[in-house]
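A single chain comes next, written as structure tokens; it is the form predicted alone.
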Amino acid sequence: MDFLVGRDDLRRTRFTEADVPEPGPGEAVLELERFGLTSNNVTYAVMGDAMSYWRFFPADEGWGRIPVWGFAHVTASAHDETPAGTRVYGYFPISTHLLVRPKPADGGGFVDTTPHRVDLPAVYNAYAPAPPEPSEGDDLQVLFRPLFGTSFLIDDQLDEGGFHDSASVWLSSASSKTALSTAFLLSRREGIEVVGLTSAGRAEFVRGLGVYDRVVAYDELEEAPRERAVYVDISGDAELRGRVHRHLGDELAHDWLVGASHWDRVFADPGALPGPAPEMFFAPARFAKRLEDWGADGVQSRTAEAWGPFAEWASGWLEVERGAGPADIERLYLKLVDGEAPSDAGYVLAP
């Protein structure tokens, strides 16, 4: 089974069925066990052409297979070093099965070397070894691990760059999981004020989490103090970006485009954009730099050290909703597309 969305209309969906693939020499078949579904996956769809996300899992003309992060196990294998029963964490389509061509990786797991994937960012082609049996922490992993990785890299690059001589970081879509992960990490740094921009209806929830020094509702943006700040744009809302630029003016030190949780306003007219031109933050490029700087073990140990306190904090407020099968997948996907998912909700699904 494959879940497909219209590339020209993200609300258009369908399911298709086909035979389970048979592995050829050097191949293995993965069966998806569970995956997380967040607004980040909607961002993958919105940026599917611009950032090549559609290329990972090709579909029929006009349709796309949205990437998700989850756990799977090998059900059939013609690869000696990836036997049946192997369990991994990684990047999948919303499908029951995925055919891969494993190449063993240092430290365990493998990299998929299926021809159409080899020239795509390596971080998305790596499948990490996972414990043979599911555990209580798996839900947090599928919901937050990729988002936390991005947030870790944002926090790291801001710190390396001296926060562009700012003492304030403004994050849009402040209730999104990427923003919350970033805010958590920034809140642990001395001398940095973390400001969350969000809708009026989500402001109380965001304030209650304790990781933002100030929370500003979108309709009150122009009343916020003008201060030297870095803008980390997780909403992707072009109109909001214009308002931030015009309000902060020459006090805006840097503008990073990170996500597109407000996906239907990405291509709105931003109007005049005084201050620095927006710059795309591409996590795989930063990840590759830190691999070169620190090595794989260094990246893993630093991320793991930051993950522990974050996971403890997130588990205190996250409400996990589980589902399985086409009806639940479509229902919860459309809730995210339509912006109707509660801020404290985490959707964990099985095909």
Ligand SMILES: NC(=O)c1ccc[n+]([C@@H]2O[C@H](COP(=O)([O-])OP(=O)(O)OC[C@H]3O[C@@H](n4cnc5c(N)ncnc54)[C@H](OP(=O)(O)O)[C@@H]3O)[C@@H](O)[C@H]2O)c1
Given for the second form:
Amino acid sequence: MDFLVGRDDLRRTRFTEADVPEPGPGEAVLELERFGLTSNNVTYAVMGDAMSYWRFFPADEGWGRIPVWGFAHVTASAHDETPAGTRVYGYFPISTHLLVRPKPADGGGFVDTTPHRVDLPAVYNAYAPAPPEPSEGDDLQVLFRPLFGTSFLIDDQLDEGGFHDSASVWLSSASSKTALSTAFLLSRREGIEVVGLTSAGRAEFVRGLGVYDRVVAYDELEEAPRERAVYVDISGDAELRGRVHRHLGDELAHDWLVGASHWDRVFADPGALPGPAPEMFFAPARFAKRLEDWGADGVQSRTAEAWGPFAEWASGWLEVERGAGPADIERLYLKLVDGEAPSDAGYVLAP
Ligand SMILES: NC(=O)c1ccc[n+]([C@@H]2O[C@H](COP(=O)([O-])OP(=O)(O)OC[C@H]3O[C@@H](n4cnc5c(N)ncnc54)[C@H](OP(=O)(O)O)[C@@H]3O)[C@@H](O)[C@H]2O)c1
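Counterpart to the form predicted alone, namely the form predicted together with the ligand:
Next comes the full complex, and the chain you just saw is listed first.
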């Protein structure tokens, strides 16, 4: 089974069925067990052409296969070092099966060297080794691992750059998992004030989580005190960006463009945009730099150390909602597209 979305209309969906692939020499077949679905996956679709996300898992003309993060195991293999039963964590289409061409990686797991993937960012082609059986922490892993990884890199880059000489960080889409993970990490730093911008209806929930020093509803932005601040934009909302630039004016120290959760506002008119030009934050690029600086073990140990307290905190408020099969996949996907997912919900699905 493959879940497909219209590349020109993300609300157009369909499911197709095909025979389970047979592995040729050097190939293996993975069966997807469970995956997380958040706005990040909708952004993969929104940026499918611009950032090549459609190229990972090709589909029929006009259709796309949205990438997700999840766990899978090998069901059939013609690759000696990746036998049936091998379990991994990685990047998948929303499909029951995926044919890969594994190349064993240092430290375990493998890289998929299927020709159409080799020139795409390496972080998406790596399949990490996973324990043979599912465990309690798997839900948090499929929901947060890529988002928390990004937050770790944002927090790290802000720190390395001395927070652009400012003592305050403003995050839009403050209720998103990426913003919440970032706010959690920033809240553990001395002398940094963390301000969350969110929709009026989500402000109370966000305040209750305790990781922001202040939470400001979008429609009250102009009443918030002006202060020197870095803007970390998770919403991608162009009109909101203009309002932040005009409100903070000279006090805006930097504008990091991270996300596009307000996907239908990305091309809105920002109006005048005084202050620094927005700079794109692309996690795979920063990750590649830290791999060079710290080595794979250094990156692994630092993120693992940060993950522990975060996972404990997140499991205190997250409500996992499970689903399986086409009807649940389509229903929860469309809720995310329409911005109707409750802020405390984590959608964990099986194909
Ligand atoms: N640059 C990178 O490398 C990188 C890495 C990871 C994630 N990201 C991006 O960060 C963003 C957040 O991802 P996530 O998975 O953390 O999201 P999430 O937890 O699913 O975020 C949900 C929140 O996003 C806003 N939202 C979602 N859909 C909306 C819609 N249709 N209309 C209006 N608001 C909507 C709402 O927040 P508010 O009401 O608070 O606005 C909502 O509470 C995504 O765009 C993702 O791609 C980027």
